[in-house]
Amino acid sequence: MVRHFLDVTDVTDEELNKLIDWGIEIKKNPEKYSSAMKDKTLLMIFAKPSLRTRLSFEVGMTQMGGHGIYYDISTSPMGKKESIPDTARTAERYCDIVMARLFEHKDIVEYAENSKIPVINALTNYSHPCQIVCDLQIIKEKKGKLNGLKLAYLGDSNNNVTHSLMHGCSKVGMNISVGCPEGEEYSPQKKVVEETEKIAEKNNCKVEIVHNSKEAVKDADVVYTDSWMSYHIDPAKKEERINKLMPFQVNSELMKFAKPDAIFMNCLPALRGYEQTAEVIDGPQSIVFDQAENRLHAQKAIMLFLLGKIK
């Protein structure tokens, strides 16, 4: 049966925990995987911007000898013209696996309904599961463990990135706090929360929604936050989103209430003076750049596992 990489819910906790450990693999070892997406055609479907997405697929596939085609839907009769389900039976017929990154989740779950080749979500409005699964594995390489370790986020909160976030922690045993305004607008999604409490029972780790930074952060192995404007934010909100969030800034006093080694993440792009200042994301704390470097490895786990390639 076709496999899809939709959310992180997709994948057993065991699978989560093999596809971080193969990405650590992949990127100790990329020759010996470098013929193993041979004739292989990965189709990357984008409706947003995008760097570190596009760059780490397409090179991925390149460098496991495969081939990456880039599709801009704003040039696509997809949705329009043409229905997604028409549009996916018809990619099937000529690709091995596709990627999409779409505004609707609803429609990348249609798109893999009417799929037989995997389809990944390279981000939506309500999850981001790519990029967890590369931000667990930096914090497993820099930490030696994710397991009773502690995730803050902070900022806004009701987002596709804390979504998959709490998912991700919840998953491997890490406990996350997250760190939000009150108020629907700012906090994580209930159906998540409640998703996330059930798996973090089960786990014996915590999830908790806080409405104070300094809590939220406190004794912190790992310090994250993201845009507070997101793609799907009207622009004219944003003075009134930077004074509702402000408060919580990661800046230099904020990461003295986590643990003296404690590390910084953001997805990026990020914006200095904003979600966090210059003098974290820049200093010895922030492993931003590393933290994306690992979206190559761990997407290319991804692929291989959905095509069956590791197991």
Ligand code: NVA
Given for the second form:
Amino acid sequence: MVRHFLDVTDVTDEELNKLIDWGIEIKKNPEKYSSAMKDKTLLMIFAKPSLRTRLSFEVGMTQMGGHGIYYDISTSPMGKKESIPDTARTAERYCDIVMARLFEHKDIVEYAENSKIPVINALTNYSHPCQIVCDLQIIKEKKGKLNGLKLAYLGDSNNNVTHSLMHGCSKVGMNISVGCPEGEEYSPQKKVVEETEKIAEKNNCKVEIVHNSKEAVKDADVVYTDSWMSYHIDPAKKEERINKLMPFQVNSELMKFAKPDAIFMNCLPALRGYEQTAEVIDGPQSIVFDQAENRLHAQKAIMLFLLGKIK
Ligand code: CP
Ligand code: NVA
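Okay, that is the form predicted alone; can I get the form predicted together with the named molecule now?
After this comes the whole thing, all chains and molecules, with the earlier chain placed first.
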């Protein structure tokens, strides 16, 4: 049966740990995989902008001897003159694997339901699973383990990256503390909180949502933040959101509440002076560009896994 990767929960805990270790191995020995995707084509559908996702997937295919097709949705009939199922049933006749960055999560689910080739979620409004495999890989590389660590996520938490981090951390036994303003608009979806609390209980770790930034960051090994203005947020909301989210900005004062050897992460793109200060993102604890690099290695592992080329 075809495997898709629409959410971190599409893989078992064991598979997630394997993906992380494969990413580490592929990064060390890229030449071993230089023809692993020979004659394979990845279709890359984008409805939103991207730097990292677009480059890392396309370069990943090139480095493994395959090809990536960048397909800007504004030049596609999909969703306008052509249905999602018809697009999927056509693309599978040419391509071997698909990744899509769409707005609504239900659209990627519909695409996958109609696709005989693997579909990868390259970010929807709801989740960003590829990002989190890369993030867990870099945390494991920097800290030597995942189990038992504490990650503090600060800021906008009704957010794709937050949801996938909650799933990812609980699946690998990491504690996650989310610090965000009160209210539905800024908090993780209830469904994700309930799901991840169950996973965390099974894996002996904790998921907590708090509304105080210092409490969230206390003794954290990793401090993580994301944009306050995700691609799908109405630009007219900017001022209101800045006012609400500023108490959750990651700055040097806040970093003092984390462990002294804590690392700072942001999936990028980042705006200095908003979700974090320049001092933090450009400072010695920041690993954001090592983190960005791992998109390349982790996604190679995801694609090889879905095509059954690593087991
Ligand atoms: N982190 C991430 O997905 O970046 P892009 O939006 O540039 O792809
Ligand atoms: N939450 C951000 C992530 C960007 C990679 C967004 O959706 O824009």
